[in-house]
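The chain below stands alone, shown as structure tokens; this is the form predicted on its own.
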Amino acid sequence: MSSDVAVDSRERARGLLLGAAVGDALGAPFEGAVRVDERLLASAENVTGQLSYTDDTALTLVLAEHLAERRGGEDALDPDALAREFADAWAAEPWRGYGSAAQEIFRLICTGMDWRTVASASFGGQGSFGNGAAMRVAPVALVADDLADAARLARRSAVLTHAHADGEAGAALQGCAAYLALHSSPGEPLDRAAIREELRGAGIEEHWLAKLDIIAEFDPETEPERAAQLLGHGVAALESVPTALAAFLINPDSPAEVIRWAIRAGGDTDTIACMAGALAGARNGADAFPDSWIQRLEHADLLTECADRLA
């Protein structure tokens, strides 16, 4: 996939962060629904008032600010510092919607425990295989040197809280997808087979690539409910990350439709729409989202300022 000059790097960076946040905020009211009716979603879009985001965006912003502060250093990511920054963000706003496992991990880090011990001990010692690392990872695409570097940074950021291989792999897939979206050309068709091979080359595991084989059969008429049946839509990374990628690949040049499709898939709607929105925004830029969404978005100015620093 080639880079496109019509959407500049600043606009793409803004699109990535704002797209993640607006997807999160629009999806949050529907979290847990088996399916989301189009009319109900349309009604929710037209409600006035602030679009408030959840822990998904809160942690995405923490990672983005961490990367922005370290631009130009020997390494873009300091795991020890980032783990504490995540924990501090939870402590400052515990009401954002954090899951119980994440709350416990951050609580223990705040007491001074090492993140390595805490993360590896969660879920009976197997580590978390949830989507919490993937939901926040998209900003690594803005500082990665190449696709392999995006995967490396994604895994380094994931292991702080998600020690299970699938928790890390989900973050790697989303981080790589964000990198590919960022360097794609709006209006040019996306070659799903080529994307699959690029992801294989970046180290994405075979059972994850099998999900892309399912997505390869989807077209613009594929209903999100059907996709959710085939891919999943729960909190496990192996379920929700591929569904977010499907939302993007089905209609990559219509960011609003990407987010709507992701929400209509049901399940963990805020996280799926957050991940899908980041991909659509990275490809098309912030201006491609409806103005009414961005104007209502909580802390849109802060997200924009951070994006500009990363760009």
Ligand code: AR6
Contents of the next structure:
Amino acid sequence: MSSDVAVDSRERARGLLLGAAVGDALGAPFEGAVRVDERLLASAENVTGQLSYTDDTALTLVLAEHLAERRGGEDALDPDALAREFADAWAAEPWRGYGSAAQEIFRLICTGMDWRTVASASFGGQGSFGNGAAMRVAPVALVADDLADAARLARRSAVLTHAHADGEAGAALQGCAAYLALHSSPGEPLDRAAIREELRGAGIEEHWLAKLDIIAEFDPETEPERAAQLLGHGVAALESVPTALAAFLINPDSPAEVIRWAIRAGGDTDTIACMAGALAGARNGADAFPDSWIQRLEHADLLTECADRLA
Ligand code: AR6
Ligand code: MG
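For the form predicted together with this ligand instead of the form predicted on its own, what are the coordinates?
Entire complex below, previous chain first.
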């Protein structure tokens, strides 16, 4: 560990963004797989050529840029501007793999409609409970004053597209987890019971905390397939955000292992590994990921530069 606090926080900010992106990019080829074979994953890690990211990272970068731009201002986040920036990112690169409802929401925002109307009308007025708000939310941890602020910012960024309570809660949990990871000490064990209580204090709902009770029983030997059976690995926030948190909590000091375990959980592999990678990077810094991953990562320079502005 460096004794220079400024360098340390920069490393962690870089780790949070690069970890999210590299998890997304490594997980993307396995999206939808019920089982991910360890040998197949190892060979995918070693292919030469660029590691390309998906919508998860594209929107994470939009949020990170938004927060960096407004750093030091009166309000960390401008919902109307941010909704437009998300929609513009979709319009510029609609091929990144966006969710079906998300695409329609962004298309309507691009026509000038208000996000409030559009987001709450999706899924017959239920709103989306997908993990799309959680997958992009980790950067809020870099500007939040405390855990409650991380939850508040996460929810404010979520409702622009995810009007269902679980879409919003998933973002709050991931935003809080990123904050706790960022302020944890590498090498020091994470107390899962204490984390549960902190999350409760930050307003995380009871049916989400119940997932923490399942994770409390996991140990480093817990197979990701088993965790996926117990927690889920689907595109719903409630079936993927806790799985990503589990990947981090059972192996918090080995970022590469966190990402491998998250991908091996199967299902929505890019998003689960993106969220888990953000947590592992926030705790351990970007240098803790294999060089070969970061060197091949698409737009690693942009992500690094944005992290430095936020640190
Ligand atoms: N009722 C039924 N199904 C739902 C509901 C609902 N209220 N909400 C979500 N779904 P979406 P996202 C299902 O489109 O959250 C990319 O691949 C439905 O099947 O709001 O941004 C990323 O990598 C819907 O298509 O987008 C992530 O994996 C799906 O959830 C994911 O998409 C996604 O919801 C992020 O998706
Ligand atoms: Mg996905």
